[in-house]
Structure formats: structure tokens, C-alpha cells
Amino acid sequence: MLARIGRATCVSASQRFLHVAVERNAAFGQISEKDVAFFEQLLGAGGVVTDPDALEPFNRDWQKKYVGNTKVALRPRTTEQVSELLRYCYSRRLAVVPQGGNTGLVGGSVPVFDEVVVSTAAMNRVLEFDEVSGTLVAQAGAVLQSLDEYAGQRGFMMPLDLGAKGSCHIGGNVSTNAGGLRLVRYGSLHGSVLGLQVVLPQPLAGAAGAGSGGGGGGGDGRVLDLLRTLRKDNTGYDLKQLFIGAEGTLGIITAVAIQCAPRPASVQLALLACPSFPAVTAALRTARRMLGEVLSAVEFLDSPCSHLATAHLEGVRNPLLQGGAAEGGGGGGGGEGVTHGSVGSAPFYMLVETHGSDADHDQQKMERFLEAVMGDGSVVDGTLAASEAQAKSIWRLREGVSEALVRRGAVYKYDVSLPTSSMYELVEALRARLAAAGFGADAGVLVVGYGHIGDGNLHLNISAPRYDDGLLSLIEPYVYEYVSRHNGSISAEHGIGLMKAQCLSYSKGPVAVELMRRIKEVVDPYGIMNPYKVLPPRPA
């Protein structure tokens, strides 16, 4: 059996992940034949992965930036199996990494060393749906797009939408507090998640069988059962909030109850060209004023982002360019909707979307909005999608930026919140800083910005031919210091993971960080849950 799982004792005592050096915790156990035998007895051979080639997708993130060395990945099907796995791992002090769709961007869902991967992929069933209230209960491994399609057949929609919706899991969405494209309308998961079922690493004293309200847990007290679909429940601490955004450092989410929204009968989408970033913010103000009750998304991307998407992704095009042609490649398409104005490439583009119940009414509102922003000069060109296919094509331009950046080469990704009126100044400041040091466009380095301007979320990306320590030293900690000076957040929606664990103090003060550490120590005293992530180590 050791031949299958490899030589765990060969794991290096330390690893460097781009900008962060991490030492393996010597207190953690290492996988043995006996461990694998237990896992196979519990899950069956199909629930235990030990083949090195089959372990590759569990050990590496999709960007190929973070690489671990797990010797075993587990695929439980039930909460009870997860509870038994954590009971065993806790007794052996085996570190555990919960993993959903592995679509994260900060190294939070892959092992750092030889941690045991617990995948929720086999836990993908819808457990309950209330067609009156629109509440949905599903296992944590259900794919977001599949859940949206399930809800759509019943007249509802999931309250979040991500570019990775075809592969991300709802449990991972909750664990990272994913934001997505329509937070401006449907809010964050802190509001739409109604209940959770979570397996804790250690049993809580006196919890087994306690109470009759269904929230005391089960088995040996490891299962925290908060899986209710109530909109109002004001009984004690709202414990589920602890696990939304905790990135698996406190326990493994096994099921989620979430409030779905009615599926809109009318969806309007406009792609707009703006002459400057102040013009983008002016158009945002007008959109809030004129489209308020139906406004569902407001996105922006700069011209280099548009170029990257059209150059590196097959079939992606910008319909506002001459003839709808791509700036640097791509193409294909079909006819467009109503187009106003006529310009070449603009410095910035916006996507403005509405969700409503009356198509005629909503289209009139959108056209009046477009007339207003073109009249005041904040928009110089625009097009309204005339069909669902055209809308998908426009969204692909925006959602494809992240994929295009990865295809171009090395990419340093930063997900920050800043005051909306000045958020693009960070892009311009960093672009000038890197160019002055010889890392400009001539060196193949691009600094680009896009994101959810409706909620002040900037995705700052630095694209380069290769990863370079000299380039990184100019980016960090400069970006985090800039964000801190401007009272922003170093993570708007991607989480902290491994990438930003050493940088939490840029957004949280010492009292907040210490309180987080103490909560972690109470829930997970051995520190086996997703170690090296989220929280910085205590000062020596």
C-alpha cells in the first residue's frame, strides 16, 4: 500500500509559494498504510484516491501557482462519513484540507504539504426545495450552475453568479464568502445563507444528544446542525456566520440552506464605452438613480482587459469596436442589438444589467438611462443586447478576462475593496511604479483593472511573461500598504487563503486578529483544519 501512497516522509520541511515561505508543522502526523486502510474501509476503494497521477488535480490549483503534496484524497458522500473522517484525523493529528471545486485564487483549497484532502465532489445532491419561499437545501458539493438550473426550472435563481459557476461548489462559495456579479442586487452570502451543517474537528463537550430543537448536533457532538430555512431566527449567537468566509479553517461545511430569488421575467443588458474612469463613476451614479429598483449588476473593465479577452479566447469579441471585431483576435458572433454612438476602442467599458418583471417597462428605463449618460458625456458608445445569446456574448467578454490573463502567462492577482471614486488610481499608480523600475509594457508586463464597480471591488492584475521575485517585491507589500492607507480591504471576495495569511493585519487590527486566533483554538485546538491559511502565525 505504501507503494500506492508514496513516501510521505520525503515531504520537505518547508516550501515557498511565490511570496510566502511556510514551515511544515512537525506536530502533524503523516499518512501510513494503516490510515489508508481505515479510509478505504469507511468510504470504499472508490472514495479514496492514492494514485499520484489521479492526485494531481487535488494538489494543484487551476492557475498552477500553488502545488501541494498530498498522498491521499477522500471523497465522502454523507455528513456522517465526514464526521468519522475528522474523528480519525483528529485522533491521529492528520492535517486536513477541505476542497470543493478548487476554483479559488489565493491557494486556500490545495494542500501546502501532505495534508489529507477531503473533497466534497461526491456530496452533490439537492436535499430540499420549497417552491413557495424559494429556499433550497443542498449538499456542499453541488455545483453552482447545476443548482441555478434546478432552481430555474421552478421559477427561481441562485442569488450569486460567478465566472466559475460551471465548476465551483456551493460549499466552497460559502466557505470563501464568494461575492460575484450580482451582489449589488442580491447581497452577500452573509444575508442569503439561511443555515449550514458543519462538521467540527473535535466533539464539543456535552453536545451529543443535547436539546430537542435539532440544533445540538449529532453522533459524538462533531456535527453542528444549523440547517434551517427560517428567514428569522433570533435565538442566541448567529453561529453560521462564523463559517461563512472561514475557508475551512474551523470545520467542513457539508450542507447549505440558501434563499433563492425569483427568476426575472425581464433581463436587460447594456455594454457601454466610457472616456475616463471618472466617467465610469458618473455613469454608475446615474444607473443607481435611474435604474435603482431593477439594477442587478454594474461591472467595468479597462481597454487592456478587453484586448486580452478578445486576443486569447476563441470567439470572444467586443461589439462596440468597428464591426464588432476583436481588438487582438477572436471574432465570430451574429447581429447585435440597438447601438448608439460610434467610436473606436475606449479606455473603459461598463456592463449594466437589470432584472425586472416587465420587459417593455425595463427596456424603456434602460434606453432612457442610455440617453442620459450619452447626453452628459459619461458614455460615448453603447449597445443593448437584443437576445439572450447576445447577452451571453457580452458577459463572456467580462467573465473571460481572468482566464485570458492565465493564458497569457504569469499573473499576480489582487482582489481589493476601495472607495469607488478612486479605486482605479491604484492601477495607475502601480503601472507607473513598475514601469519606472523597468517592468513596463516593453518588458511584457501589463497592469490591468476590472471588477464589480457597483460594490467597490477592484480586481487588480499584473500579467508578466514569467514569475519574477524582483517584480513581486515591487508589487508587495506596496499594494497592501496602498489599500490600508485608503481604508480598503485586501480581500473583497476571494478570501485570504495561503497568499494573504501573513497580510491580514493590513485590514484587521490586533484585537480582531487575536479574537480570530482564539476562536480557532477553541474549535480546532490541534490546528488540523486547513493549516497555514487565513490566520498569520503568532509572533514568536
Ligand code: MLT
Second form
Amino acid sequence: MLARIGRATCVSASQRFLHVAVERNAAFGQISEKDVAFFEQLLGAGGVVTDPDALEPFNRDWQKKYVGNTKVALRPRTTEQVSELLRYCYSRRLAVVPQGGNTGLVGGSVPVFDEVVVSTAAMNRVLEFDEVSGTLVAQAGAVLQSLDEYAGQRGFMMPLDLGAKGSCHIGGNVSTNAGGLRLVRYGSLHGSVLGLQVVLPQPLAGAAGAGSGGGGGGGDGRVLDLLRTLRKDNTGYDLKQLFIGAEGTLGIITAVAIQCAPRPASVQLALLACPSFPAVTAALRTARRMLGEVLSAVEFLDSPCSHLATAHLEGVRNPLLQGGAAEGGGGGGGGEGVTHGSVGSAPFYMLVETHGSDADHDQQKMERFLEAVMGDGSVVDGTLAASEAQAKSIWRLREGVSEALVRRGAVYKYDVSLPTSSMYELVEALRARLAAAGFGADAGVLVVGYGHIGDGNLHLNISAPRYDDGLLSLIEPYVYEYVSRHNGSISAEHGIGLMKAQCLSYSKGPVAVELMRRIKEVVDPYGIMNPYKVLPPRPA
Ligand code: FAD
Ligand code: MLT
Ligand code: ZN
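Having seen the form predicted alone, I'd like the form predicted in complex with the named molecule now, please.
Let us now look at the entire complex, which starts with that chain.
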């Protein structure tokens, strides 16, 4: 059986086809009644989902773009159950997709064919919290926002934050190496994750029965226990790093130890309007210089993004647009019902946030920063949130962009790292390219840019009335070639998943890809863990 993965496509220079055809691996077993009976006996009837309607949310992703056909979703509650079910799947060669909150944006969290979904939704307990060091240990299915609330009650915060915080799981965050809104301050999960517990698909011969003291893992050698909370642990290969960003292709993360940060006593947030993209980068430089040690987020969005969020999401407004003036022009380059030069409209907006411990001091710093950027013209208008409610409302404008795009229609999503000073040139170049081919704003196609400018991370999105192969062929491989030419990355933070598995070589050389393949083969020789994702198939 050959599945045409409609929009999980990539066209390499030598392959002039639009759809990447993915073939079901015939070596994988197919789910039988006997398998279901085994799972029910292991997890109880409540831990096994087989009803087709109830399976629907496990089979399709957040964007409703990738749709699989699993016949069974499992909801284990303990590491032992995960270990048992993987032992069984391994012996039956049943392919497995780990699933957290299913908010991933690259088609990694849903089956391609009939893979068994292993959901971490029922593994949501906090296991340990150290109020001196701020280390938190939780099961993989704990929802990021709940963990942040838990840490908040103890004077701490989670070191990552993202628009999907109300649904995504900490295990999913680690598996995608999620970046988010505050990486500029709190760093990547490669730094803040202190330990992991992972269930491997196959037992490591020779390790079976070894004690778990010192993180050795026990049982049949399938549970890799790296669940330490030490800041420093320099004992050879740092194996946990392999699973951070592995997107479920090497094993199932069952617990995470993470370093929380002290919750800031003072938070300042400014929304700024900038007259051009160079002005955005100038303001970023000033923010780094003048806000240095308290800077906690620097985000940007262009005016079509602001317009999309205010137009498609209830209660979202841009406080810099008095009277709800329409936006457009400049960096935006057009959008529906757009009027140019309306009161307060600007081509770009920035969010600059500080986290500190002294409100007077931080406010003074923020005010001096605002004076500087307004004085040199890099910012033409701005507002400072005067309350937590105002800050939330400003964040909603930025965080709501992805949801607004999905509501508008079809979205082609790209998440790239590029040199910061020129990153918006890709948006402009693609906008011109599509318009020249008849896919301009008048055809309802919007090319927009937003993202984590403080981290050199651009979210390039193309919003269109419907998915169209002709449009796609103008976008890919153009975007990947552009990014590769500029020494960027085709995935800054969302991962590779199914969407970009065939495109990995735009960002990784042949030696790196081969080493990744070999690691995968050692850990998962039957390839049952999240097949078809991340790694391109070996050339025949
Ligand atoms: P899922 O989507 O369920 O899974 C993602 C991948 O991880 C899949 O490959 C899956 O197989 C694997 N996986 C999940 N759990 C496990 C586990 N326990 N063990 C092994 N593998 C596992 N991402 C960012 O980086 N930054 C952002 O700012 C950001 N903002 C977002 C905003 C919105 C509105 C949305 C919808 C998404 C956003 N994302 C962002 C993408 C997504 O939320 C993150 O990738 C998130 O970390 C995924 O977590 P999840 O629990 O939903 O994982
Ligand atoms: C964001 O920064 O808003 C997220 O990564 C989601 C997206 O890119 O749409
Ligand atoms: Zn992002």
C-alpha cells in the first residue's frame, strides 16, 4: 500500500515530484484481537482505545493536516506498563507512535498508517520538587501549564513557555526540544533538562537485571534510567541529550527532571511598533545592550500577522491601533481589506519583556530603553503593559498568530533559523516569487513572518484559501534551498517529523545523517519507534 502524504512534501533538486510517497513497512505486524486483549489485560479496558470515533483525535494532528489510521491507542499510567507494552510491540513488530499533547507542527505525533499510538495523557503526576534547588521531576504526560502552576506555587517557573502550554506535555516538549518564547533568557532544553527516564524498544543485552542505583536501569534492560537532578554530572557520554529532540524515534520518555527558574518578582512587557525590519533588529541590539541581564523575551510579528490575530480570534486586539484601524503595507506587503497608513499602523511589531527582582529598577531600565529606541527612530510607537491582564492581552496577540492562521484556511508552515539581520528577506523574496506566479494577496495568499527574533528564529507561513500543489511547488524546495544557502537550519524548534524527513540533508551533512541512522539502528533495530519520521529512508 502506498500512501500519498498530501502536504508532507519536499522536492529536492533532482526529484521533480510534488508528493513524497511513503510506503508502509511490510515487516511491521498488524494489530489483531489477540494484541488488543493483551493490552487490555495490561492496562485495563480504560487504558485501551479502539472505538473509531474515540480514535479520531489520536489520528489527526493539531493542524488537521496529517491523518493516520491507527486501530488502537494506549494510555499507560506507569513506566512499568510502558516497558511491558513496548516489550510486546517489539516481539510482535508492531510500530509505535509516542504521543503527548499532539500539538506538534510537523506531523510527528500521529500515525502515518496503522501504528499503535502510545499516549502519555494518563502519566501526569509530579514526582518530586526540591524547593531549594528548584528541580522538578514529573511524569512525561504532565501538561506544561500545570507544571508551571505547580512550580509557581513554590516560587519557581518552568524554564520554557509556548503558545500550546495548555495542552503540550513535558515529554513532548523534551522530545521536540521545544524552544518557545523565553529561550533567549532561560536557554534550551539541552541545558535545563537534568535527567530523563526512557523506555527503549529493545532490551540491551548484558544490562538486564542490573540494579538501578547510579542510574543504571533495571528490569530486563529496557528502562534507561537517567533520572538525576544534578546540575553537574560529568560521567562520560551525556546520553539524555540523544533523546532531547529525537521525536520519539528512539524510545518513549516516561519521566523528566528539569531545572526550574526562580519566578520573577517583576515583569515588564512592552509592545513596540517599528518602521522597518532593520529597525526591528536595531531595537533588538539596543534591548540586548540596555536590558541585558533582565531581558526575558524578544519576539516580532509583521502587520499581516497582527491583522490575522485580531481578525480571526475573539477578544484579541492590537493596543497600538486606536479605533481598530486596519493594518497593512510595509513589511506586511498586503492582506485582505488592508488599508495603508492607518492611524498607528506599522509594518512590524515587537514584544520586549524583562524578568527581574526589583520593579523600580526594571521599570527604570525599560523606560531608558524605550527613550533610546524612540530617540533613534527604531521604534515609532509603543505601549507598556500596566497590569498582568494587559500583559496577557499583548502576549495573546503574538501567541495567537498560529491559531489565527489555521482558522483562515490552508497554511504552509516553515520554522527556520537564519542570520537575524537579514531573516525577513526570505519572507519578502517568497512573497515576490508567489505574487509573480499569480499567488499574490489578490488571490488570497498571504506570506507572513513572525517569531523568536531574539533567537534568530523566523516562522515563515504561507496562508492560502486552500492547499494547492502548484503553490507548494513554488515554495518547496525554494525555502529549503534558500535556508541551506544562508547556512541556516530547516528546523529551528518544531523538529523534522514527517514533514521534513526527506529534507534533512538541507541542514545535515552525509556523515551526520549516517551517524543518526546508525544510532537509530542500534537502539531500535526493527525500526518500530515512530517510523517514517525524522530520518530519510536509506537510498536504495
Ligand atoms: P506531541 O505533538 O504529542 O509530539 C511531538 C513529537 O514528540 C512526536 O514526534 C511524538 O512522537 C514525540 N513524543 C511526544 N511525547 C513523547 C514521549 N513521551 N516520548 C518520546 N517521544 C514523544 N514549539 C516550539 O518549539 N516553540 C513554540 O513556541 C511553539 N508554539 C506552539 C504554539 C501552538 C499554538 C502550537 C499548536 C504548537 C506550538 N509549538 C511550539 C509546537 C509544539 O507545541 C511543541 O513541539 C511541543 O513541544 C509538542 O509537545 P506535545 O506534548 O504536544 O507533543
Ligand atoms: C510560535 O512561535 O508561535 C510557534 O512556534 C507556533 C508557530 O510557529 O506557529
Ligand atoms: Zn515558535
